[in-house]
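Here we start with a single chain on its own, the form predicted alone, put down as structure tokens.
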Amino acid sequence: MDLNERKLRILQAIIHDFIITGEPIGSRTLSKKFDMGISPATIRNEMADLEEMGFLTHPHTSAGRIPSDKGYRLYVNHLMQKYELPEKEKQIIASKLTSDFNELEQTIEKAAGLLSEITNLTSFALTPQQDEDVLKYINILPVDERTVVLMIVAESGKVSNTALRISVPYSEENLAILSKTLTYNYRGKTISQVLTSDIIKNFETDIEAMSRLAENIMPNFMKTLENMLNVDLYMAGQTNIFSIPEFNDIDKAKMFLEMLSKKDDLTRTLVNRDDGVIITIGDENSEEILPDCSLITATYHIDGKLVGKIGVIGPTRMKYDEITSVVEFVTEKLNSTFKLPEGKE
């Protein structure tokens, strides 16, 4: 059966409606709706062939049609128009998201919540994956006579801030001295290399002379770098869901919820997916996520080599046009936002 020019038209205007409208659409209101110059009779007849090649459905006993999964993923790949976000919203996203290098934990997280309140749905944002990120420095700072902080911090700004109980007494002054030679030994090295090289044995031998210190303090340095691998998810306007009329029924709701509670299957799927801009859509996604939700990411990066993911959550009737446009928008300003001046390293 031919997907002639006629039925793409039909499809693309059954779609655009029922985005905005939420209802099923029957042949004698989409003629009165959008002019097709053709009659009632012939879009009746369209729109059988088109729900017999699976781009539509029709819900219960209606005589209305809506898009299925496959007219979604249609529409996305070839019938969506670039929609361009207006010179306001830009400018509210790029005031919003004018960050200092540093501090990109609190920017990931602004991100998201921006995301949010833009779109209306849910969104996330996963911070990126750590094993490659390069060493800054290492500062040990002292709480009281039994308790000290040991604060890393990485190039890309990622930030740890570890209590650690001492069981041995200490000065400010070794603590300095300890932190000196941390950040001497492996300031430049990437998380992966200081867990996996002999760099330990080698500074267990330059600190003898604090020995009972140091065993008090590396096992829980080595710890924290392990624990800077892994990646946080961000996650904004869950309740959204709840002015969403495909989830008015309060168990689709609580499904919905469930998911979001569940963020390791959830940062399992997002760490896993591709790069760049990425749509699944219902049954496409991976079964951590809900059949009739939708999945719009993107791929973020920190000076061009650190990752993350960002983007939204919500059902398979959205603006694909818009909220893609938000999302990459988004992502362009994280990009440069967190992109080094050249000639800084």
Contents of the next structure:
2 protein chains.
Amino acid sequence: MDLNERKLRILQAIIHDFIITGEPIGSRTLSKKFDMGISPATIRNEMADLEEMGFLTHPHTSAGRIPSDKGYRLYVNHLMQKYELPEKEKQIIASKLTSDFNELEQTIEKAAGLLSEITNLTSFALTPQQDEDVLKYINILPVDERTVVLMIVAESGKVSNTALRISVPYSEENLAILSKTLTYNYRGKTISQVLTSDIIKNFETDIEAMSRLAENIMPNFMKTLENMLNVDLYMAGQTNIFSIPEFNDIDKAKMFLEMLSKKDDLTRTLVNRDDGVIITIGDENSEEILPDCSLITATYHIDGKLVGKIGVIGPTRMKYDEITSVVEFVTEKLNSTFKLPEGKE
Amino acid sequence: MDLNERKLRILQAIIHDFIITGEPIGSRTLSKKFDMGISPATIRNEMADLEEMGFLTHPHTSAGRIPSDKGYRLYVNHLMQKYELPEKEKQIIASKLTSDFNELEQTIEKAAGLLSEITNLTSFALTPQQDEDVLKYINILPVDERTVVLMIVAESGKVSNTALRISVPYSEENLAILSKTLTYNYRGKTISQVLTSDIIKNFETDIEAMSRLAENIMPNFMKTLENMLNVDLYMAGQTNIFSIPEFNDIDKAKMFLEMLSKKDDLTRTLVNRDDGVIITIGDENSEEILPDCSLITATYHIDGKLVGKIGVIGPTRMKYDEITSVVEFVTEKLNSTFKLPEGKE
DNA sequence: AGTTAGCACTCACGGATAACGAGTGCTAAC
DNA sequence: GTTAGCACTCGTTATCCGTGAGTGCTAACT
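Could you switch over to the form predicted in complex with the DNA, since the one displayed so far is the form predicted alone?
To see the whole picture, the full complex is given below, headed by that same chain.
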């Protein structure tokens, strides 16, 4: 039994219709709606074949057919045609996404908001992973007798700081020395290199006062570094789920929202995705993702280097063509926003 | 018609029962359950009176009575007895809330998580308002040819920073001068004072290079200051709503979650609340809060100075006594965590 | 041989009806 | 003032049944 042209046309029609209506569709209705020059009976036979091949299912005996995950996959890979975003929409996105380079995080958050607004799905965005980011310098500044600020600056311009109380008195001079020493030791190393290095664990100096100071500061130094490594997850449009008929059921909605609330799981899932525009459908997803959800993600780049992720999550029944285009376009815009105007770093 | 002792006892019994079961309760069931020495008929009469006075309602003619918001108010003010948290629970809270002074934000977030876990409601916490916080110093540090880090440190130890790209070349010396000038101008002023001052808008120097530098930096200086003023809202247990029968209805749950997603509104509502442990019931709340929700909040202090808020939101039917105690205790623990061990600042 | 008409069958959905039970208010007796 | 008795209300649940969109199968048609 082969997947001839007619079968593909029928499959496409079913998916097309189902994506819009959300209702199972039967042979008779399909032939009326799409006028494909063959009788319902013929369609019925083809449908039965498509089902046998795993591209369709039906919720119960006397209902119409709906696409299976495998059906969607075929559609996304071969049947779906590229959707060109209307110029108007492009302009809206572009205008809402202008910002300057400094507002990296706000821009990413804004992009997530935009994405959920346009797609009516739940969107998310990950800030870039900083694994490869290299330390520039470390600075410890006095605040008052018992408080100092530890500040770590990376090549990328990312800054992380903590105010910390210390239990021993300090002199500004000692702070300066410690800052210099730390900078000297770690400048040019990546964050993860520093974190796994031994030196950091047994940082020693021969000056008594200094070593006491270091004792106070080093644990926080590590924490602050770890903070720099963490990616942040932004989300928007969580409640959009309620406007989707399939999830208009208390249990489904609950499960969906509970899935979203497990930010760690979600972050991990997203971090592990491949680069580029990736679509995963239903059970292709990892276990953390609800069974009948699909994920569309893309990677954006900062200054050509660092990468973050952005995308949407929704029911397997979604307008893959349109949504892919939106995600693609937003990513494109992000890339150009985060591109350095001149030269390289 | 007066609110005699017997009426109060009946009201208390009704509220007590309703808080537990969530079902309207009738005269017969009440008399059986509580064995108060009077017949259902008598209870019925008293109930009718209580309803006339506005403390009870019934959802429909042939249903039992349920407390009205006014009824809950009476209960909370006069009938409710203090609930003593079991020692075990106290220990759990205490042990989970230990942390050092530096981890202010994490601790607050943790407290919110704890609150939702124990109460099975949605909890939230506001970071301290920084209005009265006073600037300590401003530092501008070089990163690379086109990037500097602007860093503002407040008396409280709070630090805010932004990495910013500037369009003109700079010398480290100029940065240092600008830092010093800014610090000199604004040290000792509160953030809001600085933000509303004129100086900031037309910062001028006679040195050409400096003024160009300042032009680049000042707008970001203001933004960074504004960031320092913003309070952050943490939330936890949003999906707990699904386990509450009254909200086990798609529309209700949706409205609740949509209310929570309007963070700005929520933050405003919380910021505007009075100090101390405050309970507001149903329509006593501002419009942003769903009609049949109650709010219990408390203020925690950092180092003795008044500041942040923490609390829970749930259906008007909640265990006011227990939950108030939990909120109170968590607040207490936060206070002692955030108390400086010695002396004053 | 592929296509189609016809037909018996399936099954979710919606409306109608009825029994049930927890409740009420009222009246009259205690 | 309290209580027993009673008629009445009304949401809940179960049952039944007609409807209609669907199916698979078979036999006739091109």
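On a predicted model such as this, the values are computed, not experimentally measured, just so you know. In this text, the rigid core denotes the largest set of C-alpha atoms whose superposition between the two forms falls within 1.5 Å. Positions refer to the first chain, counted from 1.
Once both forms are fitted on their core, a CA shift of 2 Å or more is seen for S167 between these two forms. Residue displacement note: P245 has its CA displaced by under 2 Å between these two forms (rigid core superposed). The Cα shift for E145 between these two forms, taken after rigid core superposition, is 2 angstroms or larger.
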